[in-house]
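Just one chain is shown here, as structure tokens, and it is the form predicted alone.
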Amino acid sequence: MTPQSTDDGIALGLDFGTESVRAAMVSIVDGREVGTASAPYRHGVLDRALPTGEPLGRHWALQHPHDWLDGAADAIRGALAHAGRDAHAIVGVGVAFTACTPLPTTADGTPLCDVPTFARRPHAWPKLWKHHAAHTDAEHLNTVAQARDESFLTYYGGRIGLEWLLPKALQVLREAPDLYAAAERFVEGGDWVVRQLTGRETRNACAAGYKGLWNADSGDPGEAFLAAVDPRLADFAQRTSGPIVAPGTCAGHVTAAAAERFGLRPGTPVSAATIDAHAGVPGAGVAGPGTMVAIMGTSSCQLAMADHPYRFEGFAGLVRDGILPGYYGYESGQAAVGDLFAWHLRECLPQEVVDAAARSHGGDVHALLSERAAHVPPGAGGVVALDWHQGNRSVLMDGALSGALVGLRLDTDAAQIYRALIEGTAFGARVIVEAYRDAGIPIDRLVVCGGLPRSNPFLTQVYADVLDRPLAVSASDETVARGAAIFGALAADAFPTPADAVACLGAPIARTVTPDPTRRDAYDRVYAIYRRLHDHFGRDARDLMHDLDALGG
């Protein structure tokens, strides 16, 4: 398909993820990346201690606002440069960022940890979406809905999530009443970062669906359920205001002051933010159902799209046009993937580890371990992992659950441990998998995106053998970036339709990885082990998960 103009544009992507902000520039005639940056957040995520010295508590995970914007000026400039083109070429930005990630701000906008009476105060700071302190708060949530039998919950598998909107902003009214009373707004970061280059205020569809609990054709919940949780919370609503902007619908242009901060040009037209797993879709060059996109990074999200609505067990999300107009939009997802392997390589790795890969793989102890986990058989040698150490994002749907790794013996050494730490992530991800199969969502085709497939073949024909079923690899890292420049040039009308965007701008494929046979009876045997594990500590013991998690305070 040919864009509406032939001038040689190009659409600018923005991914804001967990550590860093990623800039892609994408040209609106061929499709070709023309430039590329990141930069690192300065502070990263703030799980131990806020910039001010004060402690935070366990399973806190915040960020500081001001890394978002100076990340995005830098990713911008490094994008332009590594083009060769200057701020004139581009017709359109796109925002991407990790959800849900709130801040409380004031009504014009101002991050309440930026006002000095509360730069102190944790509840003050934007929380990440791996925040899980507010778990005690989702389960009041859920408590209430399901005796209230609120019809919302049908759209999100039957459970309120713990990273979700509203269970933060009930830790904040129930911890810091006087902050939550200060706070005229709780913002998704990709909207406040929309603001910040347009002066608009925005609230897009796709988080407000995902995870502030928000319907085209309902609303937000009632007051009647926010007053039953807790009457202070009555006007919730009025506290997330802001006209609600679908991604690539222009929420505005970049402003003159915006423009100078990030080295942009006044009135470029700006996309409404969207969540970046979402943003993933088209950017793999998915715009239809038939196609499960995975996005794998330091959690996954597994995205899909259908004609008409499914309702099963197994989605953290199911929003009308929430990935792609015209198509209802499934999310699922695990909260701790390579965050899990990363987890492994920090704390559990005897110093025979990193000092062999020091000599033999330039210190990149994932590709040795790789190496070693390759010549272990399917199974890991007796050790089968439950993938929960940042608890069950589906379908079980339970932050409080953790991980555990079961058959370790004396010989078990971190090769097998780090395969099964794989194996139990690609487990975990057949449950959801099976879950669309069993509703009837026709999952015809499998794609994956992010780090960790490009960078780890090992890990992805692991994939491809626990599920049986061809990966498609995108050939792109930009994957979310690209997707955001899609939304960027459909808010700049560069393209007639989402569909002749996504089929210029989206990703190619680099390579399909195809299931050994000779590996599926014995992945069938492990699996089902898992399963066993996956049902007893998730439903039937699942009050002894949360006993366990109790005694770390």
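Can you switch from the form predicted alone and show the form predicted together with another copy of the chain instead?
What follows is just the one chain, with no partners and no other molecules.
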């Protein structure tokens, strides 16, 4: 990480996250991170009101598109300064972006929220991936698609996700038809940023495939399906049409105006965008089948590649070339992981723990609770958590599901609940891994990335024990930005093959956590209880969960 005065080229990876954008400069000679910087979004997540004060409904989550550009400009300049290099050293730029985060724009790419007549309308703003207010729309889309037995469903485990493009677009159409009519384009945030850099509109195959229901075989959902959903939706494909470009392909070159705004060299090649989590796979050093990569943060995303298209319950998306060219890429996910632990600390923290953490752990409540939870036996002393506090993304794909704590007693303490929540997310991961295994997809190795596994050895041990297999912990916090940098390097033709780029620029493994065989039987027993809760509330009594969700109003 020490800036060095060499003249080796660097690839720039940009990682547009939920709260901030990160920039990483990675040497294309030896894969060193020569400079990194991040910039928070000035407006953060808009989940209560627009910047203009208009209130937002429950489950809404928007972003401000200016935050993306302002943040990127700051982060790029910061990373260059950190590297002690100038923009001429950058051989290519890659863009990784949370998805599905679409925004409605005019034909020339102007966000509708920048059009004065629409600025005070919530639907004019980019809907962040975790915008969950399109539940009704997702249900309707699923009903119609299942009734018509639409073939695209087979690419998505049979269900259209609440967070995806069509539910979000349908919500605009339903609730703000005039605004929908004015939205000549519905553009993924990543593609929109690439357009700001290059002046050209492209559509990245990763987001189009995983979130837009597009696939290489049959293209976008057909007009007949869209018309059956709502006649006014029939021409939706026109609002997204355009060249589909795979990540790593050059989408264009940095324009003079963009060079000035972002501190880049005009003419620098820019890769087509990709989804942040998916960039994490090459970024973690994985170039092919046999390894599952889990990006663990506020939520978790599990990704794997295979040589063949398997179809089974448990993946949220299957896209050819969706992670790296030449492979079928599979995505699964857990909607709340780090967010779940943060919820516990925010809403359920005894004063005694706060005081004890202040005395003995410098106020680090996570550290104290992890230490105490490590002394609780598997099964958290009889408490099992369903980790659905933000719905279930895999294998049930239902955002209206909610979390549960079962087994509470008057002597249940915060350390038990903390352990139950960590175990709950690990059981959720096991459901996913077992679904892949049962489908015949080879998973020989697990790589985990993100701040959570790097900072919490108790958590990684629980995961290794619950999954009963070794866990390789990535050494880098920048696997997503590294992955974006790999695509930037590929866009610049800096490597002959994607595998060569991954070998050079992928992050090393910091440590491997081995499962404790003495805990295997205990976790098998607790997992059996988790599975029964999972199947009851997720299948048999799903209507009860929906009734509960409806109480939330």
